[in-house]
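In the block that follows, a single chain appears as structure tokens, in the form predicted alone.
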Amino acid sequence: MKREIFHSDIGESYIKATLSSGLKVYILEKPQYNSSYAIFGTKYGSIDTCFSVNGDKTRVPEGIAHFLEHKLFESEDGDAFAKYAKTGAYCNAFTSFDRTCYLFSCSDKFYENLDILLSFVQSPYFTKETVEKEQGIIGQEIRMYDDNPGWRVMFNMLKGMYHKHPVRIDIAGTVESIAQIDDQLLYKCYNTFYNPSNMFICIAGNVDAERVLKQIKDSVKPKDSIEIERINEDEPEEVVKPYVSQKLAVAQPIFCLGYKEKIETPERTLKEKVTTALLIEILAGDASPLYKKLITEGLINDEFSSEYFNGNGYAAVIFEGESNDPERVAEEIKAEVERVKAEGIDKKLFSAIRCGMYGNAIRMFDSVDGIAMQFVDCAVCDTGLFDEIKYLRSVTVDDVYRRLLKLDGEKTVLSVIKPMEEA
């Protein structure tokens, strides 16, 4: 099944098709650009350490779905890296908590480079020997990011927040658990969610479409579609603790102060994360009362971010940065919430903000990384590319308000890391 989607107002459209295997590939061709940018992907993160397949439930240890991204980059002829590197591609990878992507760029020999593509992410290769060697290298990964700031603060957060869900384990897992890792484990991940019906496939750039359809028609392994359930604890409502704090190796403290949120459904929807994106840029964002308030007082400085932080079964709204005062930064976060609820949201800052963000949503069709992004969003949400534009232009500031209210300061984690010389 193959459909075109074209938005009128901005002049774009792209194309989505379902194989008959159940793989989802979406393209937008961009004829007058150098560059194209290809991902194929799989529903496949993290936080998938339990799961069931026809009754058949299965735990697997933690760091498995970053562990299989690594290993998946050797075939019995050759490594993927290099090859690309003969094509002159850039290419990477990466897993995050709930999808595992492999992906080049390039300026030249598209179609060369999307057949490595598709056929390493469809060639596994697992053996004792190499899964031992590689073991000794993710715990190597894994002991830096143990010293990584940016990283602790924020599973430091995570670990405050949540009690059960997966998603409060790093994503490479510990050096404990991927020692229970071989190549039987793996090949029963790999061939449970690395099914097409279960994975995608997301290109920008130069490119002609009906080509590269036909490239990944011929290409793809027929396979027999599966159901994956994937099976998640409940997870009380409550945070674990409310402040966490580690010293490590930095100038100045950094923090972390996330909202744990209600979970009513497992998944958020668009208009959902649309309307919070809203409210976070109201409530802190470079126009915000409050932004200008910890920036003239010293107490933030450019490196202060905020985001929606969500997925299967978790949501947070995140705040982060620097800050030699990361409680009391804190608190007048929390202060500013429980003000915009008593005297509502200004009117004249929504509309900024909106048009705002309407503006960049638009801008990112002139980047094929950034669509190609936004597709793998697309797949793994089960939304359309141009379903953010609508929602910008529908969202309300009652709707903002609504979504403000469901912010409980009771239910809130700061995260610190302090110098090392810090008492």
Contents of the next structure:
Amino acid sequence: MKREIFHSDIGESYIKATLSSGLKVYILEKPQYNSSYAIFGTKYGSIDTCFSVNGDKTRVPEGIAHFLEHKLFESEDGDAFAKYAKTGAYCNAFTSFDRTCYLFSCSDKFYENLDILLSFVQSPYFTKETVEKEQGIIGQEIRMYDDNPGWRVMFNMLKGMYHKHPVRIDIAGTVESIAQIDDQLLYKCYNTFYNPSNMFICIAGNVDAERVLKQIKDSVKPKDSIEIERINEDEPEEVVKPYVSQKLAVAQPIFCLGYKEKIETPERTLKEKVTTALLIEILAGDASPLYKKLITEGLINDEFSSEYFNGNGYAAVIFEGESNDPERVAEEIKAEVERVKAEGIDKKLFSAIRCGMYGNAIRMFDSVDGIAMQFVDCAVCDTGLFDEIKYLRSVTVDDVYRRLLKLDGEKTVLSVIKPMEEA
Amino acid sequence: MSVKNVTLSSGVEGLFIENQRFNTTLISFNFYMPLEKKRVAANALLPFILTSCSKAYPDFSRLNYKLNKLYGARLDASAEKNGDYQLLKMNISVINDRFSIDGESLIKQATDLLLGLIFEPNTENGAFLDTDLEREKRKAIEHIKGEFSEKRIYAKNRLIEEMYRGKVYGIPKCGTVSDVEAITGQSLYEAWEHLLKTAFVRVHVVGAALPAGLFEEVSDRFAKIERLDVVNCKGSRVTEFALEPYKVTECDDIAQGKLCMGFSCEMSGNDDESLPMMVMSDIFGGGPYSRLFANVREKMSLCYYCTASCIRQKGLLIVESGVEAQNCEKAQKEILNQLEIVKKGEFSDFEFESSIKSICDSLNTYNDSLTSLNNWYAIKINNTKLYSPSDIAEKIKKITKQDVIDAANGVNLHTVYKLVPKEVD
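For the form predicted in complex with its partner chain instead of the form predicted alone, what are the coordinates?
Let's see the whole complex now, leading with the same chain.
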């Protein structure tokens, strides 16, 4: 087992260990807290629809990673929910584009809860009957998202942006695609992606790191490490179409504007992510001239937000919100990007935003779930928990300006959800 | 963790929730007003306009710039219903001074900023300025209309509206669009003065230390205001519903139907008496061990969610589910069947014990979150004693199966609200 301890001058430290099975473990002790938060995850999400192991290429139905997440809660000796019910812990799971995570939070019986987590994630049990039962429940989850305008506006935008990349498909798949899932396919995906060498455990809270490490080491079954090749077709630099719209029962239009980015290496580095987060705040954060203009002219409200959306093989800067004139908002954002490119970044604003982000990074350490979630990013992207704070101390306005120049106004997609009565 | 409660002025309390574990300190002003149709919209607009600008920061953009300079201090406003009262909150949270690179006092600056926003708004000649007023009114109206877009929330709000038709609790928390439209710069100024004169106020500090001079400053500020007819938050009227139970079905352009059922519970909203209801609601439709999850979702595969929640101040139990329109009747029948099972005490020891453990485990995590602690104490206004989350956990542990059965037997269906796709109806 390889083990490293990281310290920071804000008074926090954590352990990162890599087990002989390849499993990565991150632990931050918070002895003064009542609660703890633990995540057992795998680098496997909705975008892993085509892969190859030892030359054996497999294409699986859309939504299978999420389906597998639901089914893993059932083991031969009962379901995980029932086991957690005996300890009182809160448990849950989620699947995103590039990861699946199983988690619990508790204020008592941590080691018992960790045993349950370690055990059920490592004990797949799928049968024809249990798969069929789940199709009904997930079918309703998909239908619920069909009515969710915030979800639809985002996925419509991604469909307008990506020709080939599977980030364009809904995480849960469709009622039709999940109908093709069976127990054998689930086992195949499980055996590929739930290998310890592709997995991580992230823990923060009132725990004893030594005891936790021993417990994990004793429980995680060693498996032959495998090389997974994720097969993605080449994605053109251009967007599919610059404008997409759909009508739903909403009160006012909802929009999502995305800038598609050119992908040179599959994953974005921490520096790229933090620089982009700074850039987005400078361009459109609530202290920016653009935000002031859009609010004052009645074009956006408090729902307005922006993010750097990125993962394996995809990256986009996204602005979203509600507006009675989404086209005008998109024009204003694009014009602002070009204005700042021409005039440069306001140095005072840069310094204030950097200060704000620095404070937020420190504030994050107040929350055990925040730390555990951040560890997941560390595991998936191979970064350190204190890297953001360190980088924020050294990043310059020129770094942000250079980043700005990469935003290409010719490669944008505007997605709009319109109220039903509008033509 | 310790909690200290001091009286600062007539109807103004200071609550210091001392907790050493955080990097952050939170200061929260909580104003309590009676829910009244004629005042609800103006009251609800106040936290938002007050936290958007002030005499010192007439431009909201400069205010946001200042918050960034204070290491990302967060300013939050909200207007909620707390039983028959309106709870208007304005908070600021900021990282502790020891993290400031050049040694400036962040907490002092944040506290002064919040006091300035609440007590020195950007007004002229007894009125809020038109630009600020119109901006905040527009946002409030868009927010009210926007609830229609979130069908789960919309369905729940419609249920409450129907169930409490003609009653105080049926008033929407931010008023209606026309209530907001009617607000003028003068009427809002009058509402602000009325708030400072009559609201019951509690100032919370959650963090390692009480900011020096804060409570004294609050005392001085209120000493200068003529505090008349201060609101007495004695308690809300429980089991007060519209006379006739309703069955309401509405259509919308949606894929999935929403079923919302409102039940009346015979109980008091008091912490000492309503806890069995909290456990009953959890066994019925709380965690994954609950009757509704295990049966309506897992066994019958009818839905993704089917949950029960209890608003104890009002003796109200709500069941929410997202189901296909053709399965609505089936789901409703099963929900009522599960309620009968709980009433008869035919739930297992496993379900009972799981519920007690889950509630207690969750209550004991509250001390690890500034926001959870702030919210916990903010709604504890109708109780004679300020119980901490761990006090309540201890009380929950003493609840028996018979207490739960008794609570369940006071539960009666009142109103059913359904939102269904157009083509099915």
